[in-house]
Every structure is written in C-alpha cells, then in structure tokens.
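Only one chain is shown below, in structure tokens, and it's the form predicted alone.
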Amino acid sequence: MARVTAGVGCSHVPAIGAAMDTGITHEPYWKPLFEGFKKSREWMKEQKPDVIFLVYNDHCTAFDASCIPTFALGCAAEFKPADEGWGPRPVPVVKNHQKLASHIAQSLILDEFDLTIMNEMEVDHGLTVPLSVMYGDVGPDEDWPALVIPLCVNVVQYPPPTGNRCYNLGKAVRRAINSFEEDLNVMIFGTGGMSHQLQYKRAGLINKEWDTKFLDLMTEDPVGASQISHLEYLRETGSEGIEMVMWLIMRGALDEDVTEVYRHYHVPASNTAVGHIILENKT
C-alpha cells in the first residue's frame, strides 16, 4: 500500500530560484540561507520518496482573475516550468504519477472536497523552488528524483480557504493515499510563507516571533494552528503570510504525533522570512 512517511514545510521565494539559476548561492547574502538546506538535501537522498504531493500557489501564470479555483489538482502527465516574465527556470519538466493523482481526485471528491481537475497546467516558482532547495541543482535535461503531484491552492484572491479547511483536506489526502494499492513512499510538501508583505506601508514586514511559534505549532499542536484566523495571518504576518495555510494541508496528512527532524529559519531573502521544517511520522 502507498504510505505517507514525512512532510516538508518550505518557503518558495522566487529570488531563491534565481540565485540558484544564476550561480550566486555562494555569495555572502545567500550563503547562510543555502547552508541551512544542506542537511535537508542529505535527508532527501536517504528517504528517496517515490512521489511528492506538493501543495503550492500559482502566481498568475496558470490562473488569472478570470478563473480562480480554490483547490486545483494536477492530473496531467507532466507540467512544464512557466515563463514568469524572464523565461522558464532551467529545471526539469515535472512528471506526474497519473494513476495516483487520478485516485486522489476521485477519493477527495467522493470525500466531499470540491476540486478543479487540471489536465493541462504550467507550474511556476511556487512549485519548482521547493524542489530545487530540497534536491539541489538539477538541470533541465535531467529528471527530478521523484514524481510530483501538484495541488494548487488559492491564497492570492480573497477569500482563501481557512486553515481548518486545509487541515481537514490534508487528512483526506492521507486517506486517499493510504487506499492506493501500489507500494509507494509518498512525501507531502506544504509551501509558501513565512511572514512577508510585498506592498504598501508594511512592505518588508517580518515577524520572527510569530513565525517561530507557527513552526512550533506544526510539531506540537497542529489543531491549534488550524484555528488561526485570516485576520491574525494578515495582522501578524502581512498580506502574503496567508500562504502558510498550505502548510496545514501537509500537516493534516501526517500523524498527530510526529518527530521534528530539522528546521531552518532565515531572514531576509528578498524582504521575506524563509522558513523550513521536516516532520516524520513515528509509525
């Protein structure tokens, strides 16, 4: 049977991908950030997931104001990196586990979660940057070491889903994966955040104390984290901090009692707080 073994929370700052793509990760500004992912890359090599279920948000590449699904599941055979204005990132095409993706789609919809099924979609930095920081430099002529099932969540246009809805969706994803007959090691990524605001008077906002508390809740009290309101995210973490509800899908897919393997927190990275955590199921 397929099984969920671990979860990864990770920011997806576009400048991180640009730093890797242009070969400047050794420079003083970027070196401390990337040093913090060395252990994570070693852990990925040890874990060898067959499939990554990756929760992210689109940044007006696959979707725009004409169509904004709350939850969109990628069911295509592959997903090409999107051109976000300066050409696609030089990373591999993302290849899907279509049978598992289709199984998850059916299971979630019958479990009363309304999904948009995407049979054609390009993926932007929200998805490719977490893969890059966890796997390192992987060229466009290579393959990502794991198959990837994308789940795109609307955290761009109001209203986004609540943390509680995302947490319960994660539980439903876990049920779907557990009922798939193929023997697969599946890992869940929740991406985005942490505290940041990109515009107006609070541009550059970073709330380290709140971010640290959120990381603690990911390990110790996911139910408490699921009850954080939209207003608190906005007040404490800036207008883009709402992206952290996507971490709750990852957390909902894990056991309530987990082992925290590693965490990394760094500021700044392009006026953004970068957060990262690795959680393993104990069973």
Contents of the next structure:
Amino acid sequence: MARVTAGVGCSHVPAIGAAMDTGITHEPYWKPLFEGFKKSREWMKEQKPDVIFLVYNDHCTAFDASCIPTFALGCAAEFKPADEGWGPRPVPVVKNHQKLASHIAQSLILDEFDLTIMNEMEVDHGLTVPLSVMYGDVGPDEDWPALVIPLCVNVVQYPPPTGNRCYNLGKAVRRAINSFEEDLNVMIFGTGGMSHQLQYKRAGLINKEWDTKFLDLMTEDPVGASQISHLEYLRETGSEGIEMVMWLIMRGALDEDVTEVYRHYHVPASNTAVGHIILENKT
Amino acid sequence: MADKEYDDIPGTFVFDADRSREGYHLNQFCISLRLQVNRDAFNANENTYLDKYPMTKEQRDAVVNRDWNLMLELGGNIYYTAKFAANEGINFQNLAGKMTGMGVEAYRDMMLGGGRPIDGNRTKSEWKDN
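Given the form predicted alone, state the structure of the form predicted together with the partner chain.
Following is the full complex, with the preceding chain placed first.
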C-alpha cells in the first residue's frame, strides 16, 4: 500500500530559485539561507520518496484573473516549468504519478472536496523552487528524483480556503493515498510563507515571533494552527503571509503526533521570511 | 460598500472579489506581459497595445505613468503588477522600495536588518501618529 511517511514545510520565494539558477548561492546574502538546507538535502537522499504530493500556489501563471479555482489537482502526465517573464527555469520537466493522481482526484471528490482537475498545466516557481531547495541543483536534462503530484491552492484572490478546510483536505489526501494499492513512499510538501508582504506601504513586514509560534504549532498543535483566522494571518504576517494555510494541508496528511526532524528559519530572502520544517510520521 | 474587518490594516490592500472586479482589465493587461511576444508588442507601441484592455482612464494613466501604488489603489494586484514591473527591469524587492517610498537602498537595508517590525504596524490608528 502507498503510505505517507513525512511532511515538509518550505517557502518558495522566486529569488531563491534565481540564486540557484545563476550560481550565486555562496554569496554572503544567500549563504546562510542555503546552509540551512544542507541537512534537508541529506535527509531527502536517505528517505528517497517515490512520490511527492506538492501543495503550492500558482502565481497567475497557469491561472490568470479569468479563472481562479480554489483547489486544482495536476493530473497530466507531466508539467513543464513555465516562462514567468524571464524564461523558464533551467530545471527538469516535472513528471507525475498519473495513476495515483487520478485515484486521489476520485477519492477526494467522493470525500466531498470539489476539486478542479488539470489535464494540462505549466508549473511556476511555487512548485519548482521547493524541489530545488530540497534536492539541490538538478539540470534540465536530468530527472527529478521523485514523481510529483501538484495541488494548486488559490491564495492570490481573497479569500483563500480556511486553515480548517486545508487541514481537513490534508486528512482526505491521506485517506486517498492510504487506499492506493501500489507500495509507495509518499511525502507531502506544504509550501509558501512565512511572514511577508510584497505590496504597498507596509511591504517588508516580517514577524519572527509569530512565525516561530506557527512552526511550534505545526509540530505540537496542528488543530490549534488550523483555527488561525484569515484576519490574523493578514494582520500579523502580511498580506502574502496568508499563503501559510497551504502548510495545513501538509500537516493534515500526517499523524497528529509527529517527530520534528529539523527546522530552519532565515530573514531575508528578497522580501520574505524563509521557514522550513521536516516532520516524520511515527507510524 | 460595507466596512470589512481587514480594512483596518495599514498600508495594505486585500485583493478580494470587489478589488478583483474593479482591477480585472488592469490585471489582465499586466499578466499578459508574462509572454515575450506580448512584451515585444507593448514595448513597440504602448498605446495600441493598451487599447486592447478596456481599463478606466485613471487605470490607464497609472499604467502610462508607472504609478505602482495607484495601480494597487485602483484594483491592481501585486502578483500582476510585478509582471509589468519586470518588463521595466524592476524586481520584487526594488518594486517594494518604490511602493513604500523608502527607496531601493533603505528598503534593502531594512530587510537585511530583519524586516519591517510588526509592532506599530498592526492597525491604521498606529499609523496616525507618524
């Protein structure tokens, strides 16, 4: 049977991908950020997931303002890195476990989560930066070491789904994966955050104390984290910090009692506080 | 329009359905610049290109004047306007330097120093004294 072994929370700041793509990760600005992912990359090599269920948000790339699905599941055979305005990132095409993706789609809809199904989709930095951060440099002619099932969540137009809804969706994703017959090691990534505001006069907001509390809740009290209101995210973590609801999907797919293997927190990457956590299921 | 609970947050627009409706054509113009073919067309003849997007006159003026804050005030969203800014050679961080009125260097220094603190930046009433 397929099983969910671990969850990863990770920011997906585009500048992190750009730093890797242009080979400047050793520069003083970037070094402390990337040092903090060394252990994570070793951990990934040990864990060797077969499939990553990757929760992220599209940044007006696959979806512009004309179509805004709250949850969209990638069911295509593969997903090309998109041109976001400066050419596609030089990373591999993302390959799906299409059969598992279809199974999850069917299971979630019957579990009353009304998904949008994407049979063609390009993926932007929201999806490829977490893969780059966790795997290190992988060239465009190579393969990502795991198959990837993308789940896009709308966090651009308010309101995104509630933290509670995301947490429950995560539980449903877990049920779907657990009922798939192939023997697979599946990891789930929740991406985005942490505190950041990209726009207008309050841009640059960072709330380290809040972010630290959120990381603590991820480990110790996921139900408490699922009850954080949209207003609290907006006010305390900046208008773009609200994308942390996506971490709740990851958390919902894990056991309530988990082992925190690792965390890393760094300010700044461009405008953003970068947060990262690795949680393993005990069962 | 009824007061919204998040309108009390200073220096912030929450891009909700009302803003999305107001800014639709402005945002669709901005996002079109994701593609090179459209950037070439816009850069070759700005006026002709803008005619394809039925924005209000105010919105169009904001575009022509590269008034990044006014675009947001008129329903623009940062993920969209950032594509327009990229065409102008302005990245996210430098765009923030402009929108905050701090300038690129002071903004970058603030981020290196840990960012804008949350204390004093939660509610509009806290900004009145400044």
